[in-house]
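In structure tokens, one chain follows: the form predicted alone.
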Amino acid sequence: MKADPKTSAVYLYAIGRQAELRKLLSGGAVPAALEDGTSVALVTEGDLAAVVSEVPLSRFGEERFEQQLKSPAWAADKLMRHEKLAEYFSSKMCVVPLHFGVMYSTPERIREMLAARKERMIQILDRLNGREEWGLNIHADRETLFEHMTELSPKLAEMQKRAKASSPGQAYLLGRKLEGLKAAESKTEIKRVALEIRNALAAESTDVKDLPVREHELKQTPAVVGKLSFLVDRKKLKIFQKTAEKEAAQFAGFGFGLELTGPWPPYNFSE
């Protein structure tokens, strides 16, 4: 590829094995670059090679991007087309993919950047092969776990035992206290179980991200109690796919819900 820095950048998709990249590239049937006439093409070094295409530094360019960034409908169709790349060359072979908005000056600049990370990308591959990223959201609906706390913390199994075995006048106490500690125990309780979860995809996975919940996700109904991805082995995915099937339908009563979402390309266990 050849680019004029005066005019133009090159923008970054993937990298991954030149050999595998090259074959499948001559298959045809590559999704659309980010601009319009222009073409996807490999900077190649040694072994390796990254997966880019031409952009005009009119938009492209150092603060005419983030202008340009703040137009919805032009940043939602970079995005998609970069996703949509991403996605392609992930479901055909493995590669790293890398995050929107990645550019170089100049095909060499990619080239030297790939010689100096030349050993961390192939473990890199190497980890990735055979994989693929899954997503999960944990979901809680607050009201009907409220409703059966009792059946989830043994805490609060017990004061109400001890409060059905009481006298009239201290069950109304226990029962009252009870009623003041469901709202704290719900919290506890809502840790546990995501963690529970957790813990029982992880041991059918290679590895596991938490990743962060956003505020309005924790204020919706249902509330987002949890956000995870996972490295699954693809041998492995059925038993994976099961094992979350299982814990759905175990804590399904209490007011959590599971949502699996995949495959992703692997940004999560790329770095």
Contents of the next structure:
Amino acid sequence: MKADPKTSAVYLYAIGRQAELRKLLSGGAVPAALEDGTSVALVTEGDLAAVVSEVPLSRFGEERFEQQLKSPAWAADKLMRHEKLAEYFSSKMCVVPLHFGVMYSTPERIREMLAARKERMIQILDRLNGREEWGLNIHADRETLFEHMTELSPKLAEMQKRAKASSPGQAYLLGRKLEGLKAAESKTEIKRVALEIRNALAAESTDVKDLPVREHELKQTPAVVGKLSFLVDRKKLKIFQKTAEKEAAQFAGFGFGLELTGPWPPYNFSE
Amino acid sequence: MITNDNKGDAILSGFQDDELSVFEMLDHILAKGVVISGEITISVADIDLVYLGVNVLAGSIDTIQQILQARDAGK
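Okay, that one was the form predicted alone. Can I see the form predicted in complex with the partner chain too?
Up next: the whole complex, starting with the chain shown before.
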């Protein structure tokens, strides 16, 4: 790669072991690079190599890139190209996939980075070996949840029991108090259930990360109440999925839904 | 439970496919912990490693979603 740093930068997709990467790159059906007319190449340093392609500063340079990303079609196309390349490599070998938007000014800078972080990269590669990322979205339908609050919440269940055993007057008062507590209790219960699901799946995976829930996702129906990412051993994937199904079945009646997505390149576990 | 392992080509084919995939991908492909959001300074001459955050793409993501919702409403 002979990128001219005055007009272009070097975009990074992934880092892996040089020998394996070379074999894969010469093997053929490599997905397209970020920019048409450029090709996917390697920048090598010792045993390691970075999967890269050249990008023009006229679109990827300081400020320009930010402007370009305001165009949804452009951003979507670039994100998808990055994703396809990361998927291609991580499905066939062990790589450290990089998040979207990593660029270096020259191949030399990448070599320096690889040399300086060699030990760390190898540690990460060893950790990611044989594993993949799976996303989990936890949804809650607030209406259904509300209807079933007295069954789900131990606190409200107890109050209802007391109301049933009370005189009509007392039962009425307890009933009203119970209705008033439902909103606050549903928040507590959402957290409790999400944590229970998280723990069950964390036990069947290598690592777990909490992902931020976007504003509009909180407002939609059913609302997204939790987003997680798990690093899962491919050999344990069946158990992991079975556990998710079990948790989904356990809480479905209360308005909870689970959505499993993947496999993803392990972006969230590459640092 | 839904298992979505077909992350598809939604955005490349004019948002025709499975809309889930676009947003799901963003949860993974975008950096979170090391985000330089809003004030990204890609000084390509000197500084090197640059991660783009969710914030930089927020406007585009919203637009993509509006397109998808409008399409679904018209179905």
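For clarity, a rigid core is taken as the largest C-alpha set superposing within 1.5 Å between two forms. Everything quoted here is computed from the prediction, not taken from an experiment. Residue numbers count along the first chain shown, from 1.
- In a rigid-core overlay of the protein, D36 has its C-alpha displaced by under 2 Å between these two forms.
- With the core superposed, H216 shows a C-alpha displacement of at least 2 Å between these two forms.
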